[in-house]
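Taking the form predicted alone, here's one chain by itself in structure tokens.
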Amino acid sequence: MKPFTYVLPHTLAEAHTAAKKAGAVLKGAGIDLVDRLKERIEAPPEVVNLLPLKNDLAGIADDGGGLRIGALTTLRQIAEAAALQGPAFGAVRIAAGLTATPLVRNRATLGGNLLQLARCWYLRSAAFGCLHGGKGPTCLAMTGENRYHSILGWHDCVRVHPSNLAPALLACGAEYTTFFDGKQERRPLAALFPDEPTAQKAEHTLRDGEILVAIHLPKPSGDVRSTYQETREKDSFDWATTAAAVQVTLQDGTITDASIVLGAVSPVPRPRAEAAKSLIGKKPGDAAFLKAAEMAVAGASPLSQNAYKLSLCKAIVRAALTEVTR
């Protein structure tokens, strides 16, 4: 590991300064920075903790009626959160309590796990030099080892986004606000993920030096209920393999409004509209869940190892669509 010089900011000002500086890097808790500076992929000279500004960055408050939750906020806070307890929020709670181990959710944030990099075993390496990682001219997974790599929406690299929180907020309807160049604007939050992933462009779109200040939960309207699935080879400390959060909306026991949002299958969270436009005006039922399951992995291009997603992602949009109308 490379000598880098350590900043402490005491205001966001200080921190997105510093931030902007040619190969710096923020930390929250840091999980996610430290393999990377362990698997010798990144030797940044500067690293500008925010961890002194819990004060403004950490927490979860009313927005209207609706919920902020702050980029520093702990997975087990998001878990345990007594805001969080009901239909509406199910999936972010689940997806928040389901990832890794008790230690890391105690130490691991909500903005670290939607920022994380990509858990690829080629772009984490550095014994090898892959497209994504700028150190190679091709995706090596595309014709390598890829039974954990993207089957949906790839183009040049078949990497998947690891968050296990950004299909349930996506789902859930969030947005969220960052902050650059002394403003903080608010945007959908899948305006944090690139419209075309491809391998030049990174698992987020914000720029050098923006800071992930909170995300915003819609308030409830009606009977809202979501809840979060993944598949995984373990029960505790492991990737998913498949994953989908689901939200419904019933009303005399018919769906008026839907989402279902994939996970661990693309380079991004994937929203499958379609999916979810076949469930409006249908009463919760297997025959309407199979036909959205079906359609959630539609245009699916498998690779050479990993074609078993397509199964397990159809049985666990089933399973939470079953769950969710119960």
Given for the second form:
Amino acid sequence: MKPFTYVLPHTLAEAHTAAKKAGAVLKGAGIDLVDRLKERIEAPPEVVNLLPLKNDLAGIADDGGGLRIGALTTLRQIAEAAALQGPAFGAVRIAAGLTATPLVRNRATLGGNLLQLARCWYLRSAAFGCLHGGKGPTCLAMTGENRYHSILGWHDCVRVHPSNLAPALLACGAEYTTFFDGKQERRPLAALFPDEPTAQKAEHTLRDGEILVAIHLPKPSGDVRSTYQETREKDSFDWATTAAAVQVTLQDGTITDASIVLGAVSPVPRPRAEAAKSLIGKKPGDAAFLKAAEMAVAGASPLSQNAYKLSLCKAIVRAALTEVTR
Amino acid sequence: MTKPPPDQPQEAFSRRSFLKGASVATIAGTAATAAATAATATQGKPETFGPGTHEIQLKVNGQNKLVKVETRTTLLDALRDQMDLTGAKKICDRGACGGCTVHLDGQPINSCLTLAMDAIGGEITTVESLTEGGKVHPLVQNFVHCDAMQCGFCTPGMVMSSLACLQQRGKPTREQIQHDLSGNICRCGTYGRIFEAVERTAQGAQGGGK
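Given the form predicted alone above, what does the protein look like in the form predicted together with its partner chain?
What follows is the entire complex, opening with the chain shown before.
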């Protein structure tokens, strides 16, 4: 790690001003950042620590319209939160509880999980210069070792979005609030990720100095259920090879609303609207789920080493739909 | 309480100011958290530290200790290099193995991914606390009794994750033990004996005897 100046703000406004400075980076627990600094893929002159603002930025509370989860809430707190018990937010709870290890989840924050840098091994190594890292002319994974990379929705960079929570929160209709220039702004969570995730785009759409403050989950009305499943090579402590979060609303045994969001298969978490729409008006059943699973990977273009993800992805979409409607 | 160093613009850092700053800052000794430390300072401007060394106070195994760190010093390096607490091991140094496990406010964490400054105001517990004053914690006795180690490098981390498991669950099931220890890797593969040692401790065994 190169030396840096450590900034401890008292307020969001101070943190924002400090983080707007060229080269400054924001940090929560630092699980991702410390790793990047140690690998020397980044050497920021200033690190702005948000942990002193924990009182305002951590915790889960009912804010009237739904649940507000502070950006500094730890993954463990989310996995165990009483407020997230019940079927509607199962996907969020499960995704948080599956992430990394108990040791990491005790410190890692919601904000850090959503905003972390992609885990592509070329991007994360100082020995390689790739297009997304801004240090090379091409995406090295596209023609190189790409078994963990994108199978759909990629342009000139085949990284995958590494967050477990992003697909789960998207499936549950989450919104997010940021702080920028003295104002809080609230948007649908999909706006946190670039529409066209090219190499030049960051993993997220936050402007320099913009601070993720909280995630909001709407109050469920009716029989709303969600779940999250992922495939991985190891039972514990592994990154997902594919991930699927689903939420369905049931009324008199018929699906009246549905969302399906894929993770670990594209440079951004991918809502599959057409696949979800195919379920509406249907009774839960394997034929409908199989069709939705097929549609979820429609238009995929796998790379030389990762076509296996197609069948895994279909399998977990089907399994998640089966589980959530059981 | 010594005053933290005045804010300095980035351009002002030279080798000279780096050296000058090296022995100055001490962070409030009794502050409850880094946030509380910050709250006592002048409002309107954030506190800044580094990039040189400064002194901070960490509460380790119940004792307040002054320790010289840089802003980039991890808790693991502060414990091992500055405080001579070498129980926590530096193995992968990336949060991938659990060898560096210590407790922060009662929860097991990767000390290699935690900046030392982020542990100010917290209660840090290391594996050394389990053998303090010549008294050996039953969990450690049961690790010995079950021969729950081969090369022993992962053992301090395994012990600290096991301790948290026992503290938080009382009588954990085998499944819960496996879950709670899933961030600690044993390359020798002694997991079965480690789980036994935890189970024996939960049953009240003090090591020895059959």
